[in-house]
Each structure stands twice: as C-alpha cells, then as structure tokens.
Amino acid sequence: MGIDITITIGGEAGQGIQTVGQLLAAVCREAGLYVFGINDFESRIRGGHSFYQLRIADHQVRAPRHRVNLLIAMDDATLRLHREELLPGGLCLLNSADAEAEEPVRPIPFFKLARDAGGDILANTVATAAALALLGAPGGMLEKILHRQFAGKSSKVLEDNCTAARLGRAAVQGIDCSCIGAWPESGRKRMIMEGAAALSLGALAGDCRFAAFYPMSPATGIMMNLAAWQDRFPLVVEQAEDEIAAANMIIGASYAGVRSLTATSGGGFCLMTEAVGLAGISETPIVIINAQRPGPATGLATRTAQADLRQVMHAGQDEFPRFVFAPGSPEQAYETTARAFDLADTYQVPALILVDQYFNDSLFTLEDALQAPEKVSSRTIDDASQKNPSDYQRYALTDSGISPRAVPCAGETLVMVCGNEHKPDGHSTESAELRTAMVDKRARKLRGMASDMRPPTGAHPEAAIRLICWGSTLGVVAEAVELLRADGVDAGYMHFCDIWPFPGTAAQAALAGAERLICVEQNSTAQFAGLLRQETGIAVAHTVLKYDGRPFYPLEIVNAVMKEGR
C-alpha cells in the first residue's frame, strides 16, 4: 500500500505551529515525497487556536483530508478540538509533563524538553523530531535541514536546535506508530511552495517592474514574496499609506511604461474600485490580485471564501472591458499571472486575478519546474515607429479598439491621458458623438479579448455527472471525482481559470451531454453558476456551497453528490 498520511499540528498562535509543518515538509521533500499543507489561524498575534495540517504521500496530492493519522497537540485545546479527527489506530502527542498515557494520547513535554535544549522557542524542533521519529524517518534528515536552515547563524543556534531534535526523537522511543512503512531516504527533490509565492514568481515572469500595496490578509504574502526579489531583479516594491494610494501608484507607473501590480483582499479592492475605473477609461494596463476572504467589511480576516466574483466583474461604475482570472494551482497561478501582464498590455485594460486565503497559504509540491516565457515583448510605440510623432493620438479610433500607446517624455510624441471622457487626442470632451464613439471603441476590445480566453480543463469529460468549479477548489474537486469514480459513480469535472470575458462557446462544448451538472463554490449564492446560466443558458442541477470560512474537504463534496443521488 502506498504512503498517504495526514498530520495536524495545533496550538496557540506564537507557538511555532507553522514552523513544525514547514520543517516536516522540508524533510519529506528531501526524501522525494509529496506534501500538501493548509494553514488555519485566527486573526491574532498570540493566543487563540491555530493548526497546520500536512498531508504526506508518495503521489501528487492537492487537497486536505478530514481525518488525521497523527495529532501533535501543543496545548489541551488542540486535543479537545481535533480528537474526533483521529483515524482508528491514530496517535496524539500531547504537550504534558505529567499526564498519564491514555490511548490514543501520549504525553510528551515539548516545552520542558525545549528548555532543556536552550529555550521555549525550540519546542517546534522538538515536536518535529518526535513526529519524524514516529513516522520512521532516518535520524539525520532533520539535522540536514537544520544545518541548511541555520547556515550563517551562530553555532549555538544550530547546536541548540540539533539538541532539541535529539531530545524529541528520544522522547518517543518505544511508542508504536505504523503510519509509514518504509521511509524513502532520498528521492527526486521536487519544488515545494505556497500559492502566494507562485503568484509573485508569475509577476516576475510577466516582467513586473513596480508593485505597490497596503498590507491586508491574505494578500500580504504575495507582496512579501515579491519584495524578497528586489535585489535580484529590476523591481521596486513600495508599501503605500492605503489601498487607494497603492492602486493609483500602479496606474501612474503603468502610464510611464512600467508593468505594475498590486495585491489586496476584498475590502481593499473595494477601496480600489475608483482606480479600476480610472484605468478603464484611461486605458492603462494594470494587474490587481484579489485574495478573497469572507466579508462583508472585516468579516473573517484570516479565513477563505470565493464570494468576490461578481464584485471584480463589475467594479467601477459604467461599462468597460477587463480580464478576470481565477487560477486553481500554483502552476496555473504562475502562468496566469505572467499572461495577465501580457494581456493587460495588449488590450490596455485592467487584469484582475482572484485567489483566496486557502490558496495563498497552502503548501504545494510541484512536479516540474516553472518555466518563464522566453521573451516578454513591449506593447508601446516610440517616435521611430510613427510617420509624424506630432500627429499622435493616444485614443485613436481603431477597428480593434486598441489605440497606439506611447510612453510620455520619451521623445517628440506628446502623450495626453484623461480620466474624463475624451477626444482621440486625449483632451476631455462632452460631445455626445465622441462619447458614443469612445464607449464603442473600448467595447470593441472584447472581441479580441474573448479570443484569448482559454477553455475550461478537467478530467473524464464524457462523464454523466460533471462537477463545475473555478479557482482554488480545483484540487479538492479533482480528488472528490476520483473518490466518486472509485465508488462506481460516473463523475468528471470541469475547472474554469479564465472567467471574463466568459468563454461561453467553450463552456457549452465542455458541458454538453452531461446528465447532471453540479457547481462547487465557496459562496452562499452560487455566483459562478449564475454567471454560467447568464452567458450560456446552462442551468446546473445542484450546487455544493460552503461559506463558513474553511476550505472544502473532498469527502464533503462526495457526500453532497451521493445525497443528491447518482
């Protein structure tokens, strides 16, 4: 039987819960195993309850599991909240120096051992070593990771961590745990990364040169990842005083010819709405990532949702074209973000990318290295490409709706841009005839934009029952379909990454012939199902909706499908 186990590490914020998960993932990567991790935490710096769940397998996994093999409880609350998740034969390591052993709970004094090694801060290393020992990992693998992680630090830091690792291993000697039979000592070392990192790397691949942001969970990780590359790329990342400033700063940078990005959450995007409209009427290409969380207002600041689809599609008053994307994997996020910059430049429109807390903070194993575009082409013109630069018209009326875009102050070409309705030369106007002409010109871009939208992708396209999903639910829905098929249900799925302009013809082809369509979404009103019906006339038979701020588990989807009948 193959390897597929789940570990949950829980405790208070500030106890290093995430660090344990990351260290375990690093060791598993060293052994050639696959991992998938989710990070669940409250909106507070210390206290409360947080947990990190890591799934370890010898095959690709892209979804969390609702039952766990090993529970590491750094406090009593974790045992109380997660005990029912333990599988038969599962084990819990509870931080305790004096509790009596009672199956399936084994007391391990993580913090006492940490103090013996040098301080409470080492408790996460003790817990990691104990978990790895129970899983049968070779003893030197954690030390190898610790040497790599603390390279350049003082020798005492490394020595204390290695001592903590030895104490953690010794503390679980004699405890039986048969989660993993034969642990691979080495294997192909695949890349592991969080969704936020994939988005930031995609921005670099798309030649992003300027990024401005105001910190807002769960988008901050994207910009922090991007900022870490400033010394190695021609890139400036600036923290603005608020989201309004950030959005206007990237419009200004793009006007000057620099590909620009901001990232925020739904509340921050609300503040950016006026700037989105300015980009729309001034035909300035920008990319905005909206990392969704439950609302309205502050809502659940560190939880996940898919409820901003209609918001981004209609942000800004009146009508103007924009792209909307919703990647479902790190590979898609990387490629889509890079492509968003190119498409925004090509059509001179805003490109909006929808992700969420679950996607940004989850840890993925990548099968192959991410491949950057071989060449990024500029979409601007200069004096040399014009017969007479003095005749330049920024908003020239064209059949495609795309006007020639020049960079200001780069030659004799005079660039005039206006946030009011304007003439072809950029001066404002209130002419009824020109107003109609400009609205029609901008709308003509939609023909070309629609041709660049990619069709949905999925598995088992001829299945009688087809699940429809978009964005981050891709991995969960894909696993749910395989579970259904293993149970004899003729199920398949279709995932939408390119959402607007809606790929209606491709959607109709992908969903044709299905006996039953089921839409899976993390909002309360089935926003995508409504969009699908609006654009194609296709009505889904059922919806599977979750909007409690927590991610889907595959079995939840399986149970919902089975409840509706085959």
Second form
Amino acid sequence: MGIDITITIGGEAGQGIQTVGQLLAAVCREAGLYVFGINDFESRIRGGHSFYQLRIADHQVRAPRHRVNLLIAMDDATLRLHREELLPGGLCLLNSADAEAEEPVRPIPFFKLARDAGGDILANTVATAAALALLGAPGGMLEKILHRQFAGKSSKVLEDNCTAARLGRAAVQGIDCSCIGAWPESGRKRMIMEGAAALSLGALAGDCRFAAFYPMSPATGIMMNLAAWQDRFPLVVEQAEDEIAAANMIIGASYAGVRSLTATSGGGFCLMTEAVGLAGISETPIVIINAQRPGPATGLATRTAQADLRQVMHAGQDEFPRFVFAPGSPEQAYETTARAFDLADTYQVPALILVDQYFNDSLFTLEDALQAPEKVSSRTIDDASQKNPSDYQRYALTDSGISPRAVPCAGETLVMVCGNEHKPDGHSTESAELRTAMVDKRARKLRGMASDMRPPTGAHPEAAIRLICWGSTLGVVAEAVELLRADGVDAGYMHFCDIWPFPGTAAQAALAGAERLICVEQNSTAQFAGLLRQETGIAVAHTVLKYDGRPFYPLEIVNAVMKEGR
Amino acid sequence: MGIDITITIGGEAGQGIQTVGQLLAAVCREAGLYVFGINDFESRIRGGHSFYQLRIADHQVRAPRHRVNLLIAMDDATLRLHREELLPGGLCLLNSADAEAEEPVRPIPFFKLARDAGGDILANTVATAAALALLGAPGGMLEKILHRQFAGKSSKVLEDNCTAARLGRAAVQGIDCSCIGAWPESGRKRMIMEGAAALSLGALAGDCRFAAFYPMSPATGIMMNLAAWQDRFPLVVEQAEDEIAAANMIIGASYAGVRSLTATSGGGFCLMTEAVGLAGISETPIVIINAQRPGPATGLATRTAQADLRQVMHAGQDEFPRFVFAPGSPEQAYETTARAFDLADTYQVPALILVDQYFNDSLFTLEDALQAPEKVSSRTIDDASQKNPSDYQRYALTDSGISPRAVPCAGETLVMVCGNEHKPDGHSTESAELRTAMVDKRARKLRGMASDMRPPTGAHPEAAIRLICWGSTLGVVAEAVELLRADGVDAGYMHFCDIWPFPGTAAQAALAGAERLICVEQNSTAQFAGLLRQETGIAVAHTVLKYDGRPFYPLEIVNAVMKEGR
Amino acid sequence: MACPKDFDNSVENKWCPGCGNHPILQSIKEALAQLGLAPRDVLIVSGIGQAAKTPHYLNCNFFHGLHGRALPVATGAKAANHSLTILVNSGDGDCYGEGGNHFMNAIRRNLDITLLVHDNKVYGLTKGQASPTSDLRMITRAQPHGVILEPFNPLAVALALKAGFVARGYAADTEHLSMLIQEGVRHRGFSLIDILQPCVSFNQVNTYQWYAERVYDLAKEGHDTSDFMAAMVKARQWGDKIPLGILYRQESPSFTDRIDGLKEGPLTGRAYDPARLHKLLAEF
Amino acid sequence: MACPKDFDNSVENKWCPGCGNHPILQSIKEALAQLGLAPRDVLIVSGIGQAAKTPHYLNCNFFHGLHGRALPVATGAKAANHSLTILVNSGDGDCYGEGGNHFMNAIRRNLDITLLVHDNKVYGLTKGQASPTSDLRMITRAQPHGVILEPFNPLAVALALKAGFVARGYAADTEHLSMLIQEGVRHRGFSLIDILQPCVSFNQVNTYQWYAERVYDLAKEGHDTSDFMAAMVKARQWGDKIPLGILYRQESPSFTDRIDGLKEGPLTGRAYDPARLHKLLAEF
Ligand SMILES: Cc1ncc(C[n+]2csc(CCOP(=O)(O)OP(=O)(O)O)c2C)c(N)n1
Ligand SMILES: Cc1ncc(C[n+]2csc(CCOP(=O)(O)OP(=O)(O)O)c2C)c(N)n1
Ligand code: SF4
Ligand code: SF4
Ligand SMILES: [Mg+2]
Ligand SMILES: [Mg+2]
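Switching forms now, from the form predicted alone to the form predicted together with the partner chain, please provide the structure.
Whole complex next, starting from this chain.
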C-alpha cells in the first residue's frame, strides 16, 4: 500500500497542537503526499487535553485511524491517554527534560528547545521539525513553508522559527523511525483544506453575497473564512445579535436581491426554525448550514454528531418544500453548497445543509483542484422581462409551482411579499380556496425539486452486505468497506448526500437485492433508517450507531458489521 | 334520532356573534340538551365575516354540520356566504329594516330592535331570543340565563337585556319553524365547555402552579382562563417577553419545584424548541401545549390545522425522550393534560400536547362531569428521603433511567443541573464514556414511558375499512363512520391520543386485518401516516386530507371514503 | 409631483373604525408624497400585529414577515441594497416585546431606516393583553390584577443606545406626524418615531381624549434637539404632560456607510467574477 | 460563621490562567460568606459562555442552562419559590447579546436577583468574536475591519429601564467587587453588576493595564446614588476615566412582591386542594 502512516500530536489547549498538524500537512502537500487530519478539542481555551491526528499517505485517505505510528506528546497526559494507540514499532516523542525514558518513549525537551530558539510559542515548530526528521522528510521543506507563512512578519519571527526547526531536527537525530520509506520527489501539489473551507468556498461558487451569523461551534469556521474574504468579493458578513436575527437578515437580503447564507449548529438552528418557515411561505431562497454537534441543548459543544436530520427536515410549523443535503467530502461540500444556492434560487425555497464538527474541522487532500464556475446566473426577473410590470404577481399560480421572482425597487414592478397566507398578488387572504391553492402551488415545486435530486453514490453496488450512510461518514464507511472486503466480506456501501426531497426510487434501486442492509449513523436512534422506512418501506436489518461525540474509526464499523451490527 | 338541529349565526367581527352562540348554548344546557359549537373568525377585531355554528341535539354530538336549519344573518354577507347551507325547510333571519324578503329569508331589524331596547350591543340578545322562540324553547329560560350572567352588573343592564329578549321573541311571532319538536322538561344539566377550558382545567388537575406564555392564537384562551383563576389556586400566570422566555421560565419554575406549563402555536413553538432540548438534557419536567394553526410562518392566524406533528416530535437538536399527546375530546384533553403533568414529573421529560384552533374554540357538552383528582403527588425527594444528602447526584445512573429529583435550597441536598452533557453529579464532562452512558440513561426512560402509553381507541374495530385519526378530528371521524355504516359501508376508526413513544404494537394490533386503511388528517402530507409507516411498516392505502384552515365536516370524509380516499 | 393618492390601493382595510392606525396611514402617504417618493421607490418592512398590516394598505414594495422580526429583515435588505429607502411599521409588542433585542441592535447598527412604532400600549391583534408599554396597573384579561411590569420607555432606551433620531408622534396629529416621518426618512441613520396610537377596541386608558389633554409640542417649547440630557429628561416625562416632536437628533455614519465593502456600491449591483474565486482557490 | 472556603469544590477549573474570571469567582465566595449564606442557601443560574461556567466552581445549587437564557430560568425559579436567593452569572454576549430581550425584561420586572455580568467585551468561549460591549474598531477574526456597531452600554440602558441597583465592578478589585455583590444581594429587587473582566486570550484592548489606568471609585468622589441624571452621566463615561461602584440605587417592590397570589407564601410550599378545583368545575 505504499505510505500510510498516522501521527497524533497531543497537548493542552493553547499549546498550538493544531498548528503542528497544519504545518506537517503543508509539508506533506508540498511533497505530493495525501493527508487527512482530525481535530479533537474541549470546550475551553487553555489547558485540558486536545489532539490532532494526521494521516499521511501516498494515496487518497479519508478516515482517521485508531492506531498511530508516531505520538507527539506535548504533555504527560497525552502519553497516558494515547499510549494504547501506538502501533508495534511506533514511537512517542514526549516533552520532557529527562534524558531517559522507557521505550517506545523518547524524551525531547520541546519547550526548552523552543525557549532556546526564542520562546515557548516556538514549541510547535520544534515539534514539527522533529516529526518531519523522524519521517525522513527531505530537508528544507519545512523552512520553505515557514518562509511562506511568515512572509508578512518581521524577519526575527522567521529566523526564530528556523532556529526552532533546526533544534527540533537535531533533537531527534539518531532516532530510528522508518515509517515513511522514501519521500516522493516533489509530486503533484494538491489542494488541502478543512471541511469548513470547502463550504465557504462553495458559498462563493454559489455567488453568496451576504452572510449573517451568530457564533456557534462548529459552524463558526465557515463564517470566519467568509469574513476574511470580504475584501476580495462582493460580500458582506454580519455578526447578528442572535440566530433569529441572522436568519431573518438573510431572508431580507435575499428578498432584496442577493444570495444569502447563515451557518449555525443545532441550538442556533432551533432559533432559526420560524424563519425557515418564513422563507418557505414567502418563497425566499436561503441557504442554512447546520454544523451538527452532540446535544440536546449545549451538549458537547466541540464534538461531533449526526443527530439533527429529523430536526432540520421538520423545522418550522406546517409544511413547505425544502432541500436537505448532507455532503460527505470537501468536493461534495463545495459542489453541493454552490448547488444549494442555485437550487434554492430556482425553486425559491430554503436549502439546508447538514455537516458536523468532524467534517468541518477535518483536513482533506483533494485529488482535483476545485474549479470556479464560469457563470452564476440569478433567476430573478425585472421590468424588461414582463409585458406589464404593474400587473406583476409575486405568487402567480403556475404549473411548476414557481412564480417569477422580482426584486424590490428595481423598476415599476412592486414586489409584495407576505408570511401570512396570501393571494397571488402578495396580499393576505382568509380564503379557503386560495389557501389550498397556495399550499398546492408550493407543493408542486417538489416535483421539479425531486428531479434535481441526485441518487446515492457508493462502491460495490451489488454486494451482499450494504452499508448505508449519509453526510460526513462517507470516507470512514468507504474505508470500512475496503477493510471488510480485504477480509473476504462481500460488502458495499451507499452514501446519501441529497436527502430531501427523498430520492426514494433511486434508494430502492440502490438497495435492492442486498442480503443485509446496515445503517451507519452518528446518532442513537438511527434517524436515517427511520426516514428510509417511512419513505420506501425498507427496514434495515442492523444499525451501527455511535453517539459519544467522537468520529467513527473504520475498524469500529468493521467490527460492528462482523458482529452483525447492533 | 330525536333532536339534531344546527344554527349558524353570522356577521362582522365585533357584532358579538359568539355571544349569541354561547347564550343559545347556555339555554340548551339548562334544558338538558347537548350542544356542539364551532367558531369561525378572521384575524381582525372589527368587520369582515365571522360565524358561530351551534348544533343542538338530544344526544351527544361532536362534529359540525355542513347544512343548517336556521341561519341568523346579522349582515347581508352572511346570507350570501351561507345561503347554500340552508337545509330544505330551513329559515334565515336576516338583519334588515325591510318588511319583505324572499323565502326562506325573514327580515328582522335586529339592530333597530336593539336600539329600541337600549343600544346596538343588545342585538345579540335580540337575536338569541328570536332564535330560541323559533326553536320553541320554553319561555323564561333565556331570562334565567341573563339573570345569572348579569348578576354583578347594574340592574339597568339586565332590564335592557330582558327588553331586548322580549322584542326579539315578539319579532318572530307567527313564523313557523318546527325544527325542535318538544323541548325536554328540564333534563340533566351537563357541563359545557370549550376545548381550551378543558385544557386549562386539566392543567389544574395536574397541579400546575406556574404558567408563562406569550400571546398567540389559538393558544391564548388556555392562558386567559388560567390568568382568571389565579386568585383561586396557588397559581402564577406570567406573560413573558417572548416565547423563548416563556419556555425557559417554566423550566426554571419546574426546577425550583412547581409543575409548569406554557401554551403557544407552531410559530411560538419554534422559538421554544431549544428549551425543549434543555428540558430534555436537564431532565426537567415541563408541559407545552401547541395549539396548531395553519402555517408556515403566520399562515392563517385564526384557523385550524394538524400540521405540526413532526415539528413537535423532532423539535430540538439531537435526541431525547419526550411525550407527545393529541387529545380528541374535552374529556380526553382534561385527563391527558393532567396525565401529561404527572408523566412529565415521573419521567422528568417534556410532555407536548397537540391541539388546534378547531378544538380550542369549539364548545362541547360533556356527558359526565369532570372530577378533580383527590390527590396529586409530586415525585421529588428531599433530605429526609436520602441517607446522605451531601452525596446526592442529580443524574445518578439508574436502571429505569430515572434519577431521583430534588429541589434546590430545600435542605442540604445541592441540586446541580446542567444543559451541557454532564456527570452524574451534574457537572459538565467531555468524557466519551459518560456521554454514551447519559444518552443511554435518558433513552432507558422510553421503556417505562412506552408502557404508560395508551392504545388507540375507536369503534367497530373489526371493520373492513378503518379510518385512522389523531387529535381533534375524533368527533368528526366518529360521526363519519356512523354515516358510512348507515350507508352500509363496513367502516370503523382508530383514534390516537397517545402518539409518542409510539404505541407501535397496539397500533399493529388495532389495524390488523383491515381491508383498507385510510388516514384522515388536517395537513397536506399525511404526517401521521408517515410516522405509522416509519414505526410499524404499515402503509395506509388512502389519505383524506384537508388543509384549508377549516375543520372537517363528517360528510367530506364520507364522500372521500366513498371515492376511495385521495 | 408625487401625491398621497399614489400610495392608495384597493385592499380592504381591516382595522377597526376609529383606530389610530388610520390617521397614521394617512400621515405616511402624505410624508412619502412630500418627500417626492413614488411607490416604486419605497420598501416597507413589517412584522406581525395590527400595525404590521400597514404595508398592505399602501401601494409600494413590502415584506410582511414574522412577529417581532421586521428589523433584521430590514437590516438584510439594506445590506443587500443600501440604496433602498426602507420604512418599518411595527407595533409596541412587535418591536419592544418579541423584537426587543432587534430594536436595540438596529440602533447600535445605526441602520439607515425609519422605524414607525404604532404604540397603542396593548397587543391589539391578539385581543388586548398588556404590551411592554402598557401603563402600570392597566387591567386586561391577561393581567386581571393589573400590569405589574414597569412600562418600557422606548425613547429613553433609544437614547441610552445612542440613537441619532428619537421622536414621538401622535396619531391624531397627522400634519405633525407627517413632518416627523419626513424628517426621519431624511435623517441618515436610524430614526425612531414612537407614535402614540389610540386603540379603540382594547385600550380604554390611553384614549384620544386622554392624549388630547396631555400632549404638547416640544418644538414650541424651544427644546434643544442636540442636548442629550435634555432629551433624556423629556423622554422620561409621562403622565400629566407628554411631549411630542423630535427629542434628539445627531447624525453619524450609518451601518452601511461603515461597511468598507459597500463603498463600491450596493451588493445587488455587483457581478459574480470567476477570476476572483479562481485566485482564492489557488491559495489552497 | 460562613467562610469563603465553604463554597470551594473539587471541580477542575477550565478558565485560562490569568483570566479575570478567577478573581470574580473569589469575590463571589467572599461576598456569599460575608452575607452569612451557606451553599444550601444559594442558587446560581447561568447561561452559556466562560462566565456561565462559574457555578461549576462553586459549591451550591445551580442551573446551568442555555446561551442567553439564564434570566428567564431565574424568573421562573423565583416565581416558584420567592424565598430563594438567586445570583445569575452571565457574559456580555450571553446577557446583552443573545439574551438582550431578557435583560430588559428582568429589569422591567424588578426581579429580585443579583445579575453579575462578566463583561470581557468579547465572546470568549467561541474564540474571540466581538461582543455587544466591544469597543468600536476592535479587530477580531469575525470583524477583520474592526467593530462598527456602537457598543452596548448596559448601565445606561439599565437606568433607562428604571433599574433600581446599577453598579460596575472590576475583576481585579476583589474587595470592592465583593462589597458590590453583597450590596446587590441585599438590595430587594433587580441588581445589575457589570464587571469589567480582562480576557487574556482574546481581548488585547481592554487589558488589566488598560483598566488600571482608567478606573476610579465613584464612592470616593461623593457620587449621589439617588440622583438619576448624575447616574446617567456616569454611565456614559468611558475612555480615559471609567467609574466603578454603585451608580444608582432606589428600592421599589420587586416582581414577586407585586404578585398578589404570592402573599400567602411561595408556590412550592402550597398544596393541591381538590375542593378548589371541584368548585371551579362545578361552574361549567
Ligand atoms: C412568534 C409569534 N408569537 C406570537 C404571535 C401572536 N401575535 C400576533 S400579533 C401579536 C401582538 C401584536 O401586538 P403589537 O405588536 O403591539 O401590535 P398591535 O396589534 O397592537 O398593533 C402577537 C403576540 C405571532 N404571530 N408570532
Ligand atoms: C443558541 C446558541 N448560540 C450560540 C452558542 C455559542 N456560544 C457559546 S458561548 C458564546 C458566547 C460567549 O460569550 P460571552 O457570553 O461574552 O461569554 P464569555 O465566554 O466571553 O465569558 C456563544 C456565542 C450557543 N451555545 N448557543
Ligand atoms: S384592535 Fe385596536 S389597534 Fe387593532 S385595529 Fe382595532 S383599534 Fe386599531
Ligand atoms: S478565553 Fe478569556 S474569558 Fe475565557 S477563560 Fe480565557 S481569558 Fe477567560
Ligand atoms: Mg400594540
Ligand atoms: Mg464575554
């Protein structure tokens, strides 16, 4: 299999654990290697325990590993908590001033060396350099990255970092660790990004111009990206007073004519649900990303879950068409987010995207570079596209259920929009007939929407055992399937990104003929399995569920499947 | 069938249409007759069109009728809008100064007579007296009611009303309308009440002591009742600044030791969903009534719907046990509300009750008087019930999933409650093991909860065609079934009041052996049918759906069943 | 020349006869005409309540949203297209109750809109519960023992939040109210006009008669609209004497003025440019 | 005699070293002990944020609820049992941002609790976005061009809402802060103590140093705490000089004092009586 090694860096919050992971990843990228990183941290700013796991390979990898080759322990707790994970032959570099330690622990005084180089803050660079040296990375690569990174800063900062790198490298000289045999000679440099970045970029690819948000982990990253890019795009990012405001702001912006986004987590989404209904009845396109975390209420604020599926499907009183997507890879997230803007605009409905902490905070290598769409066209009309703008009816009853949408104050067309049940002209009504007509008109959109839904995708579609998954577990399930097959199990999987309108016929086709269906979900009640049964009558035989706030490891799924699910 | 006649009184908002209905009902009650009244009004205070339909019978009636015997039109619009409903031989009293009108319209100058008696406001009394005279009601009954009603007011008010009654009666003298043959000689006086009152009384029967609310139709009535009764019970009713506050206030009150309630409609419920999750994870018992109306967003503010079932089932991020009830009669509402408080307290979970505008604003006669429970016992513990109060653990892991609940500041027991995932002692945790343990502990309650769920109830359980319904449609479906059977159709029905935890086994048993299952719902997507399929695999053959904001009439259901549903 | 009638439409008015909303509606039409605005130039955003029905009775663009949430909708619309002239019609419950948080934050943003609060000191549409501005001890069906919460003072709170245009109008004085609305729309930044509005159906305390005996025009008293403390004193005056007019006025850059990215013009007028995204993608 | 140590527990403290929350915690313990309260006597309600973690580090009853919603929980608890001594620990985001509407209404209710706002002028737990009280132009990752919203002035708004106890403390002055907390708890009615709290991780503007150069004690200046306008002037003072202490103080009946039904005692102590319900049912 060539190169496939895993490093875990652990320590306290505030020690820059993440930075080590990112620096290592940047070097690997430079060398043409693939990486996959996960980010585990507590709901605090300093202290406690956090870790970053980076998997490095010469082929695409999209799942964390439960065993590691190299453990970099910035504190004793890390060694204690992760020692078990070390593979035979694995090594642990432990921050320690002691000269000796028991195999496989090698004491390295990271912080002392950092201070020698200029300060505690350089411990990250020391550790990164030490790790790279152990991995046999060609010299100078880290320096190249550091040069790039500190381009804007004072030369002292760069110099200190280079010193730190040198000290780190020196500290591990003589330690043997040949987990990566030969580094590729500068391979193709592929994009690396976190899930959150893929979503933010996807929003721009969907021509998002206004984003409002209220900070909430794990959604905040998406918005911080967009905030940073405001200078470079026609884009305004506004921090709202609360989630209710955020959701209503994007409705206002969309009504006025620009594509708009908000992102939050389940608790914030609760506060947005009334506005989702407003978007539904007023037929205002909006996109909302719900980055899931364990609940209920505050739950585990910095951890992962897939337990808001039914919440987003049924958020808001009464019924109206909406889209629900759950991408499973950065490529899918980028494309799906852009598509969500487009589909929301086409059908004038809310589009809801489900991701989670695991996805948002994980680092991926992309095989192919993401492409900016050549053109993004809005679907609004103006005076010129109408015979008589003064006859404009915002909610004209049409066969498709879609009424041409104009923007206010752009001409003679008066755009009258209403969250009460309304007549075609936008004025409220008490009429039973019009009410039924408007519900039916809105519901008619579902036909078109359903035709735009993509079927589930997967591997080994004819396999006897078929794993079903949705959202962020794609990579883990795919790897689990390969492991199962390597063990001689005839397994395959189907992953659902497009969830609502439910691609029922496609699901039935994809799942037909299986001997055993197993639903893999990060929740405790198998929500997707319930939806599948509700929509198709298909009852899955087993479920593999995890709801402790940590991501799945492929082997957990393998083991559960071997035990016939639970 | 004896007596079974229907009167509709129509006019503008502000003309006291409802008062006529209520006065008529009070007289009928006095005479030992049964009534059923529905209340149709627009979202405005004056003008427009509203009507009250009162059905009067010598047997229990629980459904509106699509045809009426007597129409009292306080304005021309009423005649125009309701003329079609008149049964052959039916009569319309129209407010008019003209002497003549075409059959079956009889002009009566209601407002002129009212002014003769003392003022426009007396038109209600004039109309009531006229109607009663036409119905052949024994003289003096209205006066008796008026005496009771104006007991506290000045004698002038009573006198004027009596004059108005006299003038009303005189105005219809000679008009023949023999719809009620002989009035019973003072039969048993049965309770009459609106659905909202049954819920409010049920809350008191559940020992509710604190209620917080933000006004929202059609839930406001429940709270207005409780507000009025504050003097008579240990009860505080507080109007909150918004629904978020209302929901969190009742959580605070419940934590501090009293049973608490809020009531709202779907839009307000949206704003409460985060708090529902807080109740879930903090294991604080609360009761929330969602009185449904058509949405999404503001929808039709004063009309009826059953479209929030999935919303309340999935409100709040992540998963936690909750109860969902949907009573179908005032008896059931009274008992279920009291039970909801008790079950919420027992299992320390939120209990959600679904009613709707149709139910809340309709007037029912009760066969048997509601009884106050002799005793209501709280399930909290105190210092005395513990060996060592200082070892108290709010979230002790137990087999039943229920941890003994103490109240704060009542002794040495410190009660530490947390909306983050927590340890048994109530302090927050990041532990994967504890997280799983707590999710499982909460989920274990579902076993007990499920055992407390009551099976669906119905009539003709062996029938070939079985109608399925839930919530407020009980009476209408029951009558539709009788009409079908009278037509020789072998129909029966099953009504679900206890909806979650879903009584799956009971449902399967109740629906087994039917040739055709038909789900009757006031929404556009057959939400209950979806839930049924999800939970049992049972797919209904047909659905009868209505979502124009108006209640079902039995004949609509009969016709739809005859056409094999839709 | 624009004329108030341009804003008429044929929608049936659902307010009670005698309601203070009728003259407010008239004042709005007059102010818009006086400002030379045509229906196509005007966007009205409203929440839910009797007050919030206003845009239905005006021929113009409108967004009639959720109870309490008009201001965030207006914020989003303004951010998308800051060339819009936006008025918000809200009620005392809508704006100071359910929407209280947005009220504070629209002021903090100095959002360039004109907020008209039809302040009838009661929840009209839901049939007469106390509102945040109800006088102490007012009896309603929801407050049978009388209101026990201290009334919300919108003018004092707006001042405390540094609002730049704080005014009070009276429904029955349409000429004065029309003047206030014009000044509010002209003011660059957030303008609050709290409008005393008799509700003939549910408020038997603050009636036309009650107001007639109490209101007076600040302008006629030589009130200095640039003096914060004087404004605060007037904002706190209630009871025997109730001041009308502009309490405080002070311009400063508005929300959209302060957003660097909007200097190039409204977002609605900009174009998607693949080159920009291409460049950003290349950095990953 | 009660002692601050009674409130210690063994829970690991998750705040950053050097955080202003540590001395605030100490001040609370000291104040509670000085007031003669034991752990069993105290209920702390909190929302979500760094500040809201406070009750976990105190040995007492607590309810740690939702972001922004501590005050409604406290309102319900107080209504249920008005004999409770309730403190609320909240952050500037929790209380003035997400919870803005409840802040205003707890004041309007004159709810008899003591509200401690750990005002670090930043969203700490979510890693450093601007909060409602962030100074203008402060740069954060969410506000890369600097804050453009006018800072929320909690003291001025509380005064405008007629709060009866309005004070400002400073985390680093524990003795003074403990005194304020004691006075706040003793005050019958709503007490606001906004506490200037350095956040060493995310707020590089309002540091210990920055405050040390600016804060001064109002009491030493002979400030008259019964003079509303003087209080308003002090509430608006910010920048070179920042006043600490009690700005305004004026007792009036609290929320639960004003509810007639509570005169007989707390709801928690009352009993269900079938006779009452029986009588009511008989009226139908
Ligand atoms: C979320 C939500 N809660 C409650 C309501 C019910 N509601 C409609 S209007 C209104 C109050 C209106 O009062 P106000 O804003 O003062 O307007 P007015 O009718 O007095 O003009 C309420 C509570 C609603 N529509 N939505
Ligand atoms: C409904 C909801 N929205 C957002 C969050 C995320 N969140 C947690 S703490 C916090 C802000 C904390 O700021 P502040 O109240 O100032 O407290 P600090 O951490 O600064 O003490 C936010 C936005 C949440 N938990 N719930
Ligand atoms: S209820 Fe009051 S506010 Fe509403 S329309 Fe009637 S008078 Fe006006
Ligand atoms: S982030 Fe700031 S407020 Fe939070 S604990 Fe650290 S220093 Fe304190
Ligand atoms: Mg009002
Ligand atoms: Mg803060």
